[in-house]
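Listed next as structure tokens is one chain, alone, in the form predicted alone.
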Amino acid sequence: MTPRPVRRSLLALPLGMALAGRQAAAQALFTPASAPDRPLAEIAAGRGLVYGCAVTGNLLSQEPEFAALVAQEAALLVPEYEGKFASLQPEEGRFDFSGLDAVLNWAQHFRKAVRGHALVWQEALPDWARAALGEGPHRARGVLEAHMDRVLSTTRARIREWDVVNEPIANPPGSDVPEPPGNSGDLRATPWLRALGPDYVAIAFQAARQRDPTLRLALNDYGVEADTPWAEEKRQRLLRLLRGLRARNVPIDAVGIQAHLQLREAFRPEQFRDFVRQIRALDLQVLITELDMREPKPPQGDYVARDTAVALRVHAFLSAAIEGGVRTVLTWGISDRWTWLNREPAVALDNDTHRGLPYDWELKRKQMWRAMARAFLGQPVG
């Protein structure tokens, strides 16, 4: 069998390499020799790309192996939770930057950039803010502006990009995440929508720009990557929102595509590449902000087969993203040992662990790491 048909057949198996006769081909792909032995950030930088990952202050301070991996591999960091509303303002008017400062201080020491996540989101809201948003638009706008006043002035010297609005798009019927009632057109039902109406997205971006004219402002969302009817509808909803914001001259600079990928979902590279290009045509940058891979339940095949399936999908996804114009890629963590995929009951595997990040539980580079390196280099799978 020649190499090219083998690659096609492997890519055609969205759930992995469980079929008989695939093992030898799986072992031949993404070997250690298939990518240079250099950090991902260095490999990416060679093509004008940026690689980074999500971190927490606790892991950086309490897990030396985690900190060493991040220091070695990443050029850009994003705090998993330390920049969210509930962490920064747990009580009205009482701000706590200790967690975020821990990340920022570590990043400064190791000369890493940090992006902020996230100013306006329906989750990670403290009870007091949720209650305040129910007191009417004037009160809600005051809460939003007071939060931005303090957060953006405090972080201005060290964070030059923020996810201003996170996950505003409603999930279409058929998605994995049921949408609660009360959405407004393409926007999901949230306390911010109920308080300020559909203009809350524009209000948030305008407020951020007023407080920092040179800050890069991003909108971040998920569920737009797969080749499924509901993902296509969500892509169209996101494009409608972005076009509407641009038509009204709302200040927005970038779009983050989270890329919490699911191996069981079909993926068509040219479809995703063209979607990225449609966003870029609006004069917006596009980032991959939270990349990881969720395996099906139960996972299919042994570890080599599973890792090959993950690597093939990640390579196809990143190659399409980069071809479309993406220049920044962050994974949501760096090792399977600490991923939310194995902590969150709704997505965790029974009696097994997801293998959806570049390093495994033993902190060894996986086929996914080599797939990412080859995608950054613009190289085929093998």
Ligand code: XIL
Second form
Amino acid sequence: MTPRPVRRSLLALPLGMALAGRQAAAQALFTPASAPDRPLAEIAAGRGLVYGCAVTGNLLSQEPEFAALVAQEAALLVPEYEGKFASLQPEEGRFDFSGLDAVLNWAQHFRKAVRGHALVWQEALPDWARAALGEGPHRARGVLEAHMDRVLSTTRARIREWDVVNEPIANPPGSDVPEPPGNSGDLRATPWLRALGPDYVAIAFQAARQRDPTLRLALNDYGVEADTPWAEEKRQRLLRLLRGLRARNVPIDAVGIQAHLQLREAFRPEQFRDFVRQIRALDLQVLITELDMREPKPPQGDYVARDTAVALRVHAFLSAAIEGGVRTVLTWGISDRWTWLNREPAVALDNDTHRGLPYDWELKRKQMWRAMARAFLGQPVG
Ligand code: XIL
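With the form predicted alone in hand, show me what the form predicted in complex with the named molecule looks like.
In what comes next, the whole complex appears, and the chain from above leads the way.
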């Protein structure tokens, strides 16, 4: 089970990419000397913070270099697919914990905590569940309760925090991805909303709390980080939802901010820090749950310039988050070699990878890694 040490191989990398990275390395802003040579989780822990990342069972078992990096760097894991509805209950009443178990067993062996993701979401819903949710509120409630009954009891000993509702907030007008019609105020039109009405969020949290009174219950969403009118509107929608839940004593403990950041969007640290504080003022914890960075298409400049831009933004973002009261930070993956950003057709770069994770394609620490370390340490850019 012990992963092999990370092999620093250039073989898997297109030659041009490797050379571009090497030629200009001396000009990096976050140099190797700018951060201690210790695992990120250890650096974070020294400041009372937790660092973790998304993993898949397949990568942990089939890519020893990935497993070695995660074993070394992360204290907390989140399964990228294995906790989603379609993975756990592909057919009604037939639960399959094999994928999740593989992640949990690995985590246990390496003494990593695991957070669960995600119980109620409009994606990763199998066809049978989508159809069942269309059969009226009674049926929908039955689907939700049966799923939670089985999932929360099975994972109880090993997962102590779940994203109970993922991505409930409707995107304001002007989104890249068109919104389906039928929003209910601030809430996105999803099969759950259509079946149960706007109360579905409260229903989900109450159902989770009933089944496990000490489980930490989180609501997770994206698009609330940038200094744009669109993100500002989404922040206000999220705050309204949270205030409403609080006013009704709905059991919720934490808010996950996904932080799939985009370099082309403006960012204002004080604004984001204050947003985190506004959530915390509702007596909710705030986590950064899925950090990565999309570069503009096509990316600007050579690899050093790109890495510097990414690192500067990540440093500003995490410093603001931590100042606002965030104590847990997860990246969505750990290396540019295995990131969903390269798999999503609308996002992937032509013949190139995004450089939005702490390790590059060759599994070397990038400026982003050092920017994270410095933000964890409370140190300025450098
Ligand atoms: C993504 C995975 O990374 C992809 O591989 C998959 O195809 C779709 O889901 N927000 C979330 C995550 O909450 O579950 C998503 O994960 C990324 C966006």
